[in-house]
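Below you'll find only one chain, the form predicted on its own, shown as structure tokens.
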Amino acid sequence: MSTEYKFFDEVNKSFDRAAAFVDADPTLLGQVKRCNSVYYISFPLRRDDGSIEVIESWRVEHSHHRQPTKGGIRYAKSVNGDEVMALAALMTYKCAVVNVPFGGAKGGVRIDPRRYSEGELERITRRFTFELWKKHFIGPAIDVPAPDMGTGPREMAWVADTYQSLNAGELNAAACVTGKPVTQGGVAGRTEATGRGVVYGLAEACSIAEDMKPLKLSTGLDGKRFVVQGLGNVGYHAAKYMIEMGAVLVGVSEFKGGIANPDGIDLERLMAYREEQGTVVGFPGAAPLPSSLAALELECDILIPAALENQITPENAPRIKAKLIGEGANGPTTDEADQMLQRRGVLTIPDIYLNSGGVTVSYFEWLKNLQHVSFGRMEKRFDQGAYRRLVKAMESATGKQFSLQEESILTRGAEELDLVNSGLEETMAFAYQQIRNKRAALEDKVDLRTAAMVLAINKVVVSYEELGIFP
């Protein structure tokens, strides 16, 4: 029989584990672990064939020690009040790793989409939009959603859409949620920010000699051999960038099953057959796996779980075979999973660090959206004009004359999205070095997990110090 794990109490373990490290009141760290506010939201819907069904949803503000505070609304038929609590401690704790100035906040609505009409999602989005409007519960300097499971742009746009219209005149509305398309008000690079991120953690871990040694790695992320469990949007993208860094896709599954081929998988002919068949099972030149957990137990150099939550429990965390675990989901590993992989010399890139792309390009479209100009706007122009003075000196001084490509590639502007991808990897970058420094702070009692949450929890307790707010 399987054990259910209570995604909340498992992201608390984590966090008493930290807090032993950390010199605060223990009540200020009571404090600091619980949600703030918790809104259970339930409204009826009338279907497309008359009839009325309840909807059942939640939004969580976890911390208010920044604001506003942050966090995706995900529509699945799982959704409950402890995940959706979980889900927003946990950002809480990734905004803090990263340095996104927001509180953390998580959304759900109890609904599996695929079983509802466009029109049907419109009602519930705006209505449930409505709903946290009335309560305070929605604004660009009080809560901000995001997509997150079964949502994206086109529900962003209906949730910026009601919102503006309930605040008419409003200046800086349209920051009112991220995620939004690009012509409604959104950044370039937002869709793909989470797997992105994710790949740009991975490769900051993986250059770093003194870490890979011990795992009989070498550097860098070309010729790796990767599994991705989850082909939603965060594991694609994960998936995608990682061939194009040059790793190999040796498995992959999903809901209804799994694939895996030694040699490698073309993603993109994958994606296509999926998009036919409506599953990854029977694609050619792939050999199905028993289920789609078995994934998770294939030979590989690096696993990346990016669908839900306490995949990886003791029950099958003496099977993997992975050598470093890159977390693209949100708590993917359970707490006792986690301790028994750290044993085993396992290296885990927690969530709350390697998941944080999409709510720091979340804060950049946030910023955008305060700003009213997109980024690369105002010095586009002027940068090109200097690089092109630049390879005119460089011709003079050579004699060389470049060609009219060479020197539109030497010339060209940065573009909103060269700034965002800039901006995300500097982000990804430095905290991963920041996490680096404070385990060998805590002279390594700690694996990344832990110190990542250490560092989380030291800025969240300052924030409230620093507010006056004691207990």
Given for the second form:
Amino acid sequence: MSTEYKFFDEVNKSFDRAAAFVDADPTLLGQVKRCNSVYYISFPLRRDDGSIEVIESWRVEHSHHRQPTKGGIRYAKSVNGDEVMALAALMTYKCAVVNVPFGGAKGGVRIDPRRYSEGELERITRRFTFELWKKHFIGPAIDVPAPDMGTGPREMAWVADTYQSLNAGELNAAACVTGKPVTQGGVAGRTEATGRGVVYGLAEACSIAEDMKPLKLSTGLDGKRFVVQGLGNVGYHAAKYMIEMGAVLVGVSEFKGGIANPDGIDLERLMAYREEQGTVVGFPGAAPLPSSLAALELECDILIPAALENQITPENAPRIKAKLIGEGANGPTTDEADQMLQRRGVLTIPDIYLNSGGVTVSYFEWLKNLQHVSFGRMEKRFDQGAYRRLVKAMESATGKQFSLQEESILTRGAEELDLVNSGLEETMAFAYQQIRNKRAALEDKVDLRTAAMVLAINKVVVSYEELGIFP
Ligand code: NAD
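With the form predicted on its own in hand, show me what the form predicted in complex with ligand NAD looks like.
Below is the entire complex, every chain and molecule, led by the chain shown above.
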């Protein structure tokens, strides 16, 4: 399906729509839209059986208006140059929307990671990193990769280790990549950050009665019925935190099919079932769906596409029943489908805002690596002492005694995970208000995606204008 739509063109359609509301030199807007650097790399891999295969890969730095540039590395057999350029561009806009001081970038390796052994994946990852390093496409102040589809903490540890061995003695080398395991300089909460951010964003959107009214939805996530496409890093964690907020999972679409149960699906049991069977289809108590895509059309309040781009198209958009779409994936809705849904009154919370939790917490990880100290280490004990003195003062003023349990809750000092989640929640809530305010400033003539894009383009343009154009 992704071949029918040129992903970068789709991103640029939404750019152009927003750019009409930005007061800037059209040539400069053209520069903002373009990818600054596109690097294509092919290298040979010796497979475990002795045969040789050519691996194709890309790294795109979309915008150098801020450095380093930042964006994940995707391992999928559908990866191509157009996709990586589109994803890099989305990273620029995303970072600008949530006030993360990076330019956008993305990497992609055209492989199906399921077809390679762990040793082969390690060789691919280390060679790809070496190729990036050779051309100055990686470094704490240059370009900082992170996980995306098909990659995770394991691959990021290989990237960090390769970079560190090529840069012996570089004090900040660990900040060359984020999404590392916590034992290797990662930050608590990074793995689940994108999914958690999706839920913070949806909670913020659903807390506004004025916006829920036209959708005929009550405020809050409690009791909302939702469907998720893709139970990977983003989809699984988004579903987990939605359920924690009281929402009910009524449908799941996965690589090899989909399932539905209007009474609710037990997520952890489903994950265990998929681990065992390699598919969600056949999960006891849930009805199998005719195709993966069919789940998108299920009756629900909120649809969370969290798999691939170009999933909601003019073909299936008219059959989508969700009142609200929360874009966990990058570019899941084509431009034309987006316009159709908007005309039908569906509220879309756009990817360039909603899935920014990953890059936000990656920013925290990068800061931690540059500071060389974990968040909370300096102040936790001090805060606990201060809270304890406060509790004692309250006890002596009232003559009442707190129970041991109450005292331990009241005097708890923040750990790294508390601070990361707090920073993420604040980022998501603040950015949502900025997007809504921008929409209001444009007299509600535009949707949230266009409002977010206007905000983003303005920030990049200001940056270019204030920095001046390099001669
Ligand atoms: P992942 O590899 O962890 O998971 C992807 C999931 O989608 C897998 O479970 C896979 O089986 C499923 N899937 C693949 N094709 C499918 C299909 N046709 N129908 C249904 N399910 C399908 O990837 P991820 O990191 O969760 O990324 C998912 C999306 O979120 C991508 O668009 C990615 O760019 C975006 N994203 C990821 C992050 C991150 O931090 N990982 C951050 C921002 C955005």
